[in-house]
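The data below hold one chain only, encoded as structure tokens and taken in the form predicted alone.
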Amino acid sequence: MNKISQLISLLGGTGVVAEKLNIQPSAISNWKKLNKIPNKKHEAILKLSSNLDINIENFFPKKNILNVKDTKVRILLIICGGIACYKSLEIIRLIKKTNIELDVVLTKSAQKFITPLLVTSLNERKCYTDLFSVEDETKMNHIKLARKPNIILVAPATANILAKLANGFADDLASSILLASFSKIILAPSMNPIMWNNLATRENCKKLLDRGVKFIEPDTGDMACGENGTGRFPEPKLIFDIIMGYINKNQTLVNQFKNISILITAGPTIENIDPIRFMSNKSSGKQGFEIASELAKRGAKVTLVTGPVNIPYPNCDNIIKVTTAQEMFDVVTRQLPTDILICSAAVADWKLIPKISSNKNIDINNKIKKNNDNLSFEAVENPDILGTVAKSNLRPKIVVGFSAETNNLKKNAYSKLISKNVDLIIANDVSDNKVFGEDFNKVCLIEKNNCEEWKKQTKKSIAVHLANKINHLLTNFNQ
């Protein structure tokens, strides 16, 4: 008698287990025949055995449990069309031996080689294929699939998907997910050697590397097309080992900020002058969103307060949208107390109140006409969110501010650090206007007794370095 047959017998037999689980007895018989219980039924079997003196672990195959057992790791595998895509089935099989939650997306061309039914049978979960599926898109599944995983593995990654990702195309489910995700993206390319070495492909790879995308380099050898060179799909076991190594290396970060509350402001604020005109700035919110995403990945309870932006929202606990500086101030103060405050928002320093020669205010609910004689504007200061909170009785343990300067970068940033009573200032030179809306930045980290010049890097990379710095400060604070 195999282990599963023995377990079913201990639980009362085929008929009893089938009745309790509300499934057909033939399904139980199949489990016994295969000596395997589907993963999705493990929890139900555990419940049935909870009142019996059974060591259930003896009956389930041991899994490659990650170092942090209470952390759920999620991977999205995107399989693109190529002769090597059948090898991705082995990657699925290897991942299924772990406690990783796996979703799979098949591109249209991949379905010419393997079927969604085959993937579903192997993974025991729905296989996603269509961007325009009514069933999926009523739940906005392409966005959920983009935000849910810790890692998106594209294997095999064709020249086509590299070009789409590098140049911002989103014309199917796979490319839409990649463009809308904050997850770590790992590509395992597979293609003809001439395609791999084509200048266009090399330039696309360089773009992606600069943006922080990781590559598992293709192998060299004989190709299915009969040619020889670099472009072979890496062995599935190698890909699996690299993924597991990456996960285990980063598991120490997953709970780094566990039970730590972090409040982050991001984006611009808008101050209306009348129903048509307003005062604002060029902030895109990208840096603040990357910081929120990184800290949330490390286990922090992140609340993001953001002005109006046109970029995807990160996956964090709470997102609060505001428009004006006063609204942002009110929301931030209502969220106190918090352990850490990071003010990356570009808050408008003033709002403009229109007046006419008689010193009377103009009705700002209606459009201001150009024929108003002697029209002028009174600049009224907006509340100072950073300085007010940093000097309040509810001051967080760590307060981080941002300083956008056009001259005397370090001097002005240090002055802001002291005058507003904050712990860190991230300062950047915006004199050439090549920071707002861009993916790269070069900043200085200013402390009372230290100044670090960080090289030009992606805003995602800056978020990683800032998270490391905050963790260092928090560790010293708690000692």
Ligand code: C5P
Given for the second form:
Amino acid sequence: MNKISQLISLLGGTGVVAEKLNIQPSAISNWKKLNKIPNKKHEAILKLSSNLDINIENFFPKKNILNVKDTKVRILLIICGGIACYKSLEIIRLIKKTNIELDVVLTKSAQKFITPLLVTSLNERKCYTDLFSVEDETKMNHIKLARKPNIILVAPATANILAKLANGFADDLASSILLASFSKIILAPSMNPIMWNNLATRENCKKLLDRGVKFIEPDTGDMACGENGTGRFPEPKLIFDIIMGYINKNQTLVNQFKNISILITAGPTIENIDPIRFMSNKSSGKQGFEIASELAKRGAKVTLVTGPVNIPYPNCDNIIKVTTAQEMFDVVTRQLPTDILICSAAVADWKLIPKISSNKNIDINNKIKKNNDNLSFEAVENPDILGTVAKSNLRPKIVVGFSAETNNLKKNAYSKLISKNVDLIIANDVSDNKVFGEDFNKVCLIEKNNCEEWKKQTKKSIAVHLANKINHLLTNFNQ
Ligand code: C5P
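Given the form predicted alone, corresponding form predicted in complex with cytidine-5'-monophosphate:
The complete assembly is shown below, putting the previous chain first.
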């Protein structure tokens, strides 16, 4: 039985498919004979299969799978001025065969090899070249170009663009876009082997890898410059296939947490002492925001409850801003029930109530004067959001806590795991003060019967690993 016959039989047989597609059964028999379905019927067949939850990946080329899911995949291709840049025209041609929306940027050096007109003709839309263009600035400035794509592919990526990206330069359109983007960045470097192996390039690549940039490694062989070694631009089809593989993998991820509600606390809380002074902590909110962003990308319905922060808000369903621990507690308890709770906020453990000698409270609506006799502060404990919810009868299926420690990291985190009744604790050592506000973090994952030391990585990368872990726990919970 050939592939198309197998597919038709999976879909219910010739009669059923003919009826559902409103065509003659003889047409279906023809498809089976030719082992081919006409292009114009692909979409209908794919719809039929998705209704029946049949995986038809083996029956159709990937291009059509993209078409059907109708996901709005957008790629920005940045072509730099390496001698191999003409090969990127083939990448444009291959992407054009899919329903992916493609924009192309040519750097100044790339324009020495290929023209914007050629790219525009191939891609059938404007090719971007200038950072300072009056026309582009009104319609599609570099910030919009940076935010639009899911993926930014730099191919070929020269030693120059690697150095600029690694060191945060933004002196032309391409580097400014790269710096202003949240998208997945994929680099396909190509250059002379000595340049590729130069310590400066090696260090730049290492920095970029650590930040989560993905590389498509250059090939080894004869180079256009006459030398031999590593630095050749990979075949365009290979680059295209890697990009498609990445998209397909992510499309599976998109629905991983579909219909799952996740409540996340993040950032610090602030406890006012009087109208001017307050007590708080150094939490930036970055780790919690990365987690919210990652889980939202995977289809979860994310509600983020955040204390006051100075970083951009992630893309998620609902963001609720609070100031004090009590407000955070009230909001979180009002949001229950939820499937998953992740408490990454650094909640102030106490609020400070100013008192004077006679043990009387002071009017905190006015600035406390320095000359108050025997001024002291009573520390009143704030409600424990994590512990309270995890022990309540509205306990979510999975509860994740954080534990910032200056000593006995694992021991203290484990005690919290047990005393607060949570499933998983992400513990980090904050003794050297190098966690708050940073982009990197080094954490331990602690469960009742498991302790994992994760290597130092970006907070984004920790969010990805945590999302994988939570997915695993959820799958076990549902079994
Ligand atoms: O007890 P400790 O503050 O170290 O516990 C840390 C964990 O508990 C974090 O997940 C934090 O978000 C949560 N927590 C809370 N409410 C508090 C204090 C901490 O939810 N009042």
